[in-house]
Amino acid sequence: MRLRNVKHAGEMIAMYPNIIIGTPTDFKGKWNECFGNNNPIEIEIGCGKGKFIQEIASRQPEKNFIGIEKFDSVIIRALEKVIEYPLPNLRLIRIDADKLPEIFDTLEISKIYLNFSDPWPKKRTAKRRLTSTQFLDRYSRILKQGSNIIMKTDNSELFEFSKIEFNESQYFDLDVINNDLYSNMPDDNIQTEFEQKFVEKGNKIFYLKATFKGDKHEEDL
């Protein structure tokens, strides 16, 4: 269970604004200003206590990484990680992932990572999972065209749902379909945090890729 409530934590946010963005609708359209270059930039939502994020964005410098996750409690773990080990190509940002097209512009995004997403088990809760109709059109208006969205999780019914709300998607096209990932690994796969505990209990690691193929938004650019 994720804790609502770590004392001081907003104050240890605000003193580290280069690397918790607190304002940023600021930087839509301009993110490559924010690192000074013009490199790619790919995104995690719910980036938890930035294992992965801080990992992937070490060993890939020739692109940034943004790291977005909904809680206090949570992010500043992952503000210490890169307290203590500072990447140019990495920053945070502490937001509700359905504010996505306010931060970022069209074409800005060339990857977003899903790694372990809350499942929001119920039926009337089914829109607010990231993979839902409603998350996918937020992400067509913010990825380049032929960019990727990579999801691991380890809840097989999320796993059913998002294959489907993919296929019937007018924006993507579903590239890969791994039922279990550790029985065919990727060499470049990064545990989260919640992976290395999955894996361990014997979790079956459920993966998929899909391809932004482009849509209305683009052609009305």
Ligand SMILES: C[S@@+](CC[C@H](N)C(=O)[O-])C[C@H]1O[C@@H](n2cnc3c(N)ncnc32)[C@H](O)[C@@H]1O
Second form
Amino acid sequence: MRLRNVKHAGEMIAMYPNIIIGTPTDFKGKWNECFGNNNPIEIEIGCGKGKFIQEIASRQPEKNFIGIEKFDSVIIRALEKVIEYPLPNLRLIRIDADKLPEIFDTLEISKIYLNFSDPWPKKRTAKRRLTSTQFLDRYSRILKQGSNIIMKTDNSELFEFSKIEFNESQYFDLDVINNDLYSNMPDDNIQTEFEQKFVEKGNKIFYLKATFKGDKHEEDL
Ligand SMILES: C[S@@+](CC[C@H](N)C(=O)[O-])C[C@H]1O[C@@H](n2cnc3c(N)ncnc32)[C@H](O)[C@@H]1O
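What's the form predicted together with the ligand like, now that we've got the form predicted on its own?
Then the entire complex follows, led off by the chain already shown.
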């Protein structure tokens, strides 16, 4: 199903509140009620048009998945996919990820995927990068101890920046660094929309996996 009118994307999103959750803050601490089970919840931040989140949710029905995207005009493309092929373990949220701790409670999330995040190359916008110290702090407030953040990108500057941020973070251990995913490809890789384009162009794909150590925040000590 093609939702043609991007101009009225907001209205279309409002028509499907069971897929794109209308007021996600209502579910803080009780996302299990939204899914009707206690299965682990994994999120993709910046899910774009939703190819990855749709595919992983269909391959792993024993887990729940939420795609998070900040733009109406983009998330309606993900909505189309879910309308076409509904999955009980998949939801979408239209929100800026800087609001994550308002939506999820501590320990509520079991994995975060960061696929081809916007690079924000200028220094003055570095805090908007999804692996900045500010975002790692937000992730540490919602992740379960021992859970992972998986990142893929073709942008070497963003990758270098991210390695430094994870290494300097009190909350995370950087476990896996792969500087050429396609020369050492795991069986379960799911290509995202941007990944497909970048691979066709011959770009190298970088990959990392970090683990949340579960350290307490200063205000909790
Ligand atoms: C380069 S696209 C990648 C899309 C998809 N993950 C892929 O690999 O095909 C990055 C997406 O992240 C979204 N995004 C960037 N910053 C975000 C934020 N703070 N919160 C939610 N979405 C964000 C953008 O709107 C865009 O759709």
